Amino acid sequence: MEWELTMDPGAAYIVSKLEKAGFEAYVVGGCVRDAQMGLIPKDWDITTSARPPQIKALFPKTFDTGIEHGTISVLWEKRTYEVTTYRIDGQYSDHRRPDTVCFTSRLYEDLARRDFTINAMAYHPVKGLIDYFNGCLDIKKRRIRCVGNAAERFEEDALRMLRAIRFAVRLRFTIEEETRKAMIEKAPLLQYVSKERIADELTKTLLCQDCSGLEEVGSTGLCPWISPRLGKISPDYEAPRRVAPEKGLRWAAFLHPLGSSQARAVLSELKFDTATIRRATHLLEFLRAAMPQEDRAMRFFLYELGTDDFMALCQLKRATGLLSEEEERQMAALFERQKEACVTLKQLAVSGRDLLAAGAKTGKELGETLEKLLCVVMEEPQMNQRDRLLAYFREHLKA
């Protein structure tokens, strides 16, 4: 055997138990790909000739992950392993999922239905590597290539086009020419994929440590089918890799050419959670704001922006060419001096209850009084003491 994979103990146990019961079993997909590349596999999936009821009968702790597609999750020593019956997928009338699934007894047919050659390899501890579609060669050539006919693979599930880009970005591979041509041809099929699935796949790509190669989203013509707005104003394919791999920040970097309002519309269309939309658009609202140059201005800037967002905004400005490296260092030094300053009502040394006890009015006026005291403290930080603020209130604001 030319190449040997050190199998995860749980995966080895499941494969062995299936074989002892008279079935074929292999580890398959990403774990084999990663091991071939010298990486440590995170997830271990198993493919087998056993049918779902037979799998469930063999293992005491299982649950149905996708039993209609032949997938059973097996629990072994607090870890979960997906075990899937060899299958052939039927027609994909909605370009998202097979209308029917037919179980088969042949490993080849199961591997032939998979998306890319690098994900269509299987491994057995005795039989070794099973690589019908030259995935090993594609790893050596550092390329993403569809199994069989690329156009057919994308017609089956149009999300595979975005997956091709994600694998290319994450592994720093290129997309093989025939696969790329099929992506350009089949780009309109992306309209049939749910916005949530598109958002999830693009986010995974954006959060790759170095998301160089992201421009393939535009060059293959996928942008207008992700959102019509992206067809009119191109996103920035370079800026995301220049900021930290944080979800809201990278989406802000990607969408900054659209501006805050249009970026909000795109993120809402893709059905992002409220927190991500708020984070990305808030940063974009301040993208072209003048940066503070001294301590007092920094305190008022942090009051408007929020302390947690300041360094992210600096990264975003630097990534989009609005802040030089030297200016970013200066901003970091200025922020370091003021990051503990009182710039929120929570940090104020008096509360609404304190002011009510001192004779303040309730309702809207109470909130306005607290804001005025916060402004006093931002002007003169030494004023943030309970006795001083109550004295200031009685002297200047109580009337």
Ligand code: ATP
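Predicted model, so just to flag it, every value in this text is computed and none were measured. Residue numbers count along the first chain shown, from 1. Take the two forms, superpose them, and find the largest set of C-alpha atoms that agree within 1.5 Å; that set is the rigid core. First, how it differs from the form predicted together with the ligand.
A displacement of 2 angstroms or greater separates the C-alpha positions of residue 21 between the two forms, with the rigid core held in common. Relative to the superposed core, residue 332 undergoes a C-alpha shift smaller than 2 Å between the two forms.
Fitting the two forms on the rigid core leaves the C-alpha of residue 62 displaced by at least 2 angstroms between the two forms.
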Second form
Amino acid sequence: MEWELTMDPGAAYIVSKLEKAGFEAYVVGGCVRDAQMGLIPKDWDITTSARPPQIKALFPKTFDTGIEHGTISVLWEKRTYEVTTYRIDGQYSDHRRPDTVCFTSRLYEDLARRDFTINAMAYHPVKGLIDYFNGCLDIKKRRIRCVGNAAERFEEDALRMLRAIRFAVRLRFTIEEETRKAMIEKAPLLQYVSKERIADELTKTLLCQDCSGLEEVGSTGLCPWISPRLGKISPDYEAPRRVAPEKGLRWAAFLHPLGSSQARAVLSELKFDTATIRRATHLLEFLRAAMPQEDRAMRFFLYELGTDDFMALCQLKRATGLLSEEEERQMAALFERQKEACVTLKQLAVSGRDLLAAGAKTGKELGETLEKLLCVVMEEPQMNQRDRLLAYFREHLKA
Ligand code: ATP
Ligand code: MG
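Having seen the form predicted alone, can you show the form predicted together with the ligand?
Every component of the complex follows; first up is the chain already shown.
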């Protein structure tokens, strides 16, 4: 055997248990690819000739994760392993999901349905590496190549085009010429893929530490099929890798050329959760805001922006050329001095209840009184003491 993979103990246990029961079993897909590249696999998937009920009968703790596609999750020492029956995908009439899946007893057929050669390898502790489609060679050549005819594979499931870019970006591979040509030809088919799957794939790509190579989304013509708005204005392919790999921040960096309201529309179209949409658009609303130059202005700025978003905003400004390295350093120093400053009602040394006890009016006015006290404190931080604020209230606000 020319190459030996150090198997995860849980995966090794599951493979041997399936074999002792008379079935075939291999680790497959991402874990074989990553191990070959000397990376530590994130999760270990197993492919087997056993059918779902037979898998379930062998292991005490299982979940039906995708039982209709033959996938059972097996829990072993607090880790889960996806165990999937060898399968062939049926006709794809909608360019995203097979109409039917059927089980097969041949490993070859299971590997042939997979997307890229580097993802279509299996490994067995005794039989070694099974590589029918030259995935190993493609790893050596650092390229993403479809299993079989690329155009047909994208016809079946158009999401694979975005997956090709994700793997190219993550592994720093190039997309092999035939595969890339097929992407350009089949780009419009992305319109048939659900927005959630598109969003998920793009997010995974954007969150790769160094997401250079992202421009393939534009150069293969996929943009307008992600959102018509991206057909009119191109996103920024360079900015995302210059900011921390955090979802809302990376999306803001990607979409900044559209402005905050168009970016919001794209993110809503892609069905993002409200927290992500809010974070990305909030940062974009402040992208062109003038930055504070001294302590007092900084406190009022943090009041508007929110302390948690300040360093992210600086990164975004820096990534988009709106802040120089020197300015970013100055901002960090200014922020360091004011980051503990009281800029929210929560941090104020008096509460609504304290003010009511001191004779304040309830309702809307109470809120306004608290805001006024917060302004006093932002002007003069040393005022943030209960006694002082209550005294100020009695003297200036109570009447
Ligand atoms: P990651 O480390 O990102 O999880 P992975 O290779 O495990 O990478 P998954 O999306 O988890 O990728 O998919 C597991 C395997 O299933 C892939 O390696 C591939 O063989 C196959 N696969 C997943 N999605 C598709 C698809 N859309 N078309 C064909 N095969 C796919
Ligand atoms: Mg995986």
